[in-house]
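Encoded as structure tokens, the following chain is the form predicted alone, with no partner shown.
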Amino acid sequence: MKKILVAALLVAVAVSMVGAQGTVRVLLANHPYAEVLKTLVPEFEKTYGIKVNVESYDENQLSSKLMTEFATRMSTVDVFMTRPLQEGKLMYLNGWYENLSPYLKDSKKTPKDFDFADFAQSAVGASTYAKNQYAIPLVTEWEVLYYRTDLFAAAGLKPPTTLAELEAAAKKLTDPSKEQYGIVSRGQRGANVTQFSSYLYAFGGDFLKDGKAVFNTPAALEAFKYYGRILKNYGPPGVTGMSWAQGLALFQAGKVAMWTDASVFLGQARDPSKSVVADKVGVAAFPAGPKANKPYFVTSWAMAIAKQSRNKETAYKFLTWATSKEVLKKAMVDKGLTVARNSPWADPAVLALFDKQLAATATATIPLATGYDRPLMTAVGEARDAIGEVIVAAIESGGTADLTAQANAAVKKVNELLDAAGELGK
């Protein structure tokens, strides 16, 4: 009887282990790439016999959930989307990323058709630490100007090439009596920093220099004032509570004439099932400022395996599939995403379906670009909140308030964060 019980227990454990190995828990951001991936998951499950449990969250919720789970050391997350510039350094230092280099070098584990050399080296570098790879890049993006072609034509306007022209167009196209506003961009604290960055660079400012915060310079203060002025005077009500999702929704609803945000949203802006102005959307390069023309161009999202995953080989199968040429090519074709692999950009069939205006903005931006859209530091989330408060104050005052004291306080806060991490002056 005892032998029978032991045998039964061993069988139960074996079945349990097979079930665990045959399931992968995946956390995704609410992002166009994730929309494509979720439609393909049934195909992956059928092909590999692996069950995929998908969870989706807003980007900040995703980061918070991951960090909370990982800190407990009891997480069941296997694979997750991650922002290299946002939390990459912190995840690496805390040991929350699985080192992918041993897998990538193992021909028995890596599918023959998975060509890691096909990824742009600049994108790969965003998730490389101590010469090891900790995430696979998914999407590159840069700031662009989305605009209503019909409203511009009716007003006799051309897409602005300078920030002075942008402000003039926003003013001309604002009519609150018709619930029509000239421009929208991110105003929500923290979320606003990335899109504000291109404005900051355009005025000759920056977040950090030589390892110290410098966004209280005269150039930076002018950028804060400009951003606050255009969003207060020509933006929709409640803009300080808006991130990209709210800006996109307003643009899709035909409530705003212009929207400055990441290049990845063109497909959604032109989606006739979601946008009432789908056939009236133009996209142009981000306008030059009074001091510079240096909009950001970054690796915005990557995919990683959790160090705490109990199913790492199964997770690696999903990771290589989710970042494969076929999946990223579909993301580029279906959603207009600017993927991190090189091969789709060399495929005439893909390029024939890709938006020529958006491709032109990439061509215009890449030679000029700044490779980051936030301060590069471990405590980047807290730093973004500090900078974001200055942006909110600028919007609330319409760019008229003296922001010197508030900017100085935020600079002090960021320098303290840098110092606490041993990064000040480095």
Second form
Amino acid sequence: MKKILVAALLVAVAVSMVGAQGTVRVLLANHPYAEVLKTLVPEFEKTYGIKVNVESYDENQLSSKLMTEFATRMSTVDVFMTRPLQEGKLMYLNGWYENLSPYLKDSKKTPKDFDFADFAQSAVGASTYAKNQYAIPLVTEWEVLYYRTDLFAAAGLKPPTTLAELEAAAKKLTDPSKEQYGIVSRGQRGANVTQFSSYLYAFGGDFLKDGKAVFNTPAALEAFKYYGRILKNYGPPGVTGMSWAQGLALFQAGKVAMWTDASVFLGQARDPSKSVVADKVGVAAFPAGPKANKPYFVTSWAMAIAKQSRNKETAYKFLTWATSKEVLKKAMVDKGLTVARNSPWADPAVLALFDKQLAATATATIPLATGYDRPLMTAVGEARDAIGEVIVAAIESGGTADLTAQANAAVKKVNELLDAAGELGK
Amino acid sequence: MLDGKFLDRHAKVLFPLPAVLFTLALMVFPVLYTLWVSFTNWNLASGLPPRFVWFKSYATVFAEPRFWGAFVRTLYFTGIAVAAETVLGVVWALVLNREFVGKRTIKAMMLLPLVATPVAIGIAWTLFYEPTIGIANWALKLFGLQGSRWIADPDFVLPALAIIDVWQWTPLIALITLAGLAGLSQEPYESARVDGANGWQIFWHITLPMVAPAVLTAVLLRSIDALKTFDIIYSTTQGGPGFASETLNIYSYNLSFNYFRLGQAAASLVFLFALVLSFSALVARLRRRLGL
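Okay, that's the form predicted alone, but what's the structure of the form predicted together with the partner chain?
So here's everything in the complex, that chain up top.
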């Protein structure tokens, strides 16, 4: 009897050890891609015999969680979603990303049909440091204009192609007595910077030039004022507290006629279970500005392996599966996501299921696009807060205040941050 | 070795040992560790290991206008929230101190805000306060009043957040005061009534002085908590609009988790810790001075 018990115990220990080796801890963001991935995980577990523990967080919490785990060197994270433009430099600098190049070059580790060359070159470049690859790009995003087809038709308007037309349409479609507002876009400090960026570029401004902050030029100030003016005058009350979630909620509730934000939200705007205007949503390319037409087009999310992971081989198996042609194709078909691989875009079957309007905005945006939607620097979080404060001030005053002093102060702050990281003038 | 004799001989050390270890590991260590970090220049954005720099992190933090803005807002928020909670809580306790039908149900319901999850409270109130689709403005319009921007208004965001705090924590003050009232001796009341004192005189000269120790304890507990408020603010405004509701705790959170300036975040937190500690000491002295 005793022998049997001991034997059973040994078997149990052996099984649990195998189990431990075949487990990956995956941290995801609350993003449509993650929703697709989560439905496919059981399939992966069955095929590969690997247990996947998934956790999902809001994007800022995800960053904080990862940084805390990595900085304390107590991390058990194996694979994680990461924002190359937001935290890529910081992660690379601290050595928290596993270098993926040796794996990608190893034909034994990388599945034959993975085809790394299939990823869009610009997207790959967002996570390349010193000629090595540190993350696999997932999805791209660009700024678009969501609009209400019914309100535009009733007012005899066409979707605006310039910012002047946008302002006129916003004015015409605002009626506070009916709680109907012309436009909404992000106003919350920090979060607002990325969606403001396309406006900034349209007025001929930029965040950095030659490693120095330049968003206090007359062109940039014009952009701040324009953004503040339209959101204060034709936006819903309380824009300065709004990120994408609040903008989306108001749009879904039918309270706003236009909404400028990232291209990934079309599925949610048209989801009949969440939106009362699901069948009245149009999407158009971001309008041209007085000086330029170059909205952002970025690799918003990528996936990486933690340097501190103790099961990198297993982690790499998961990573190559999660970024495989099949999975990314499914993300594109199911959620209308624009993935960083080229092959789904060449697949007529996929394109037939993809929204024509959204595809048209991509085609219109890609040739002119700016490859970043925030200043590219290590301390980007703090820089976003500094710039975001100027945007908040612009909205509070409706674009009428003289923002020179505030913009200058923010420029000084960002330059200090660049200097502290040794990036000033580079 | 672990026979009965050993246990007997060392019982006075062994029995408190778990409690001592627990206190050391979970209370003393984090405080000392934070103190140590505050003397370093630890900054994740630099990619360099932390270096001991004495008071340099403190100097950097104290030179930031944002820090002092957060300091003033912390005091302002605590002041208005705790003042309103104290007045309302004591009045509520006096009402509940009589017998009436449904008293037990009301007392049970008072506990609800206290046990609710702070983040859920934050999310619910964010929806209430939404200027266009929230019920706060809907209710105002019902009474013919003009809608407010609530937490989206930089000039009103702190009072609006204090309202959430008041909603959640007034019951605590009421319950503690009620416990104090229940323990009061009836004799002074009888003599006062014999001497012809009116209701207000009885309250002002008898009830209030007698229940003051309980109220003061409640105020102390609430103030310590309010100075450190994080959850409600973070889950509603994250310190916004702009920095209009950024308190010391939120500022320190931003410093560490958004800007990765860990040394400076620790310095700011040590300051907050000292603030809370000196406030508690002050109240303790006040109690002694008043002979409560």
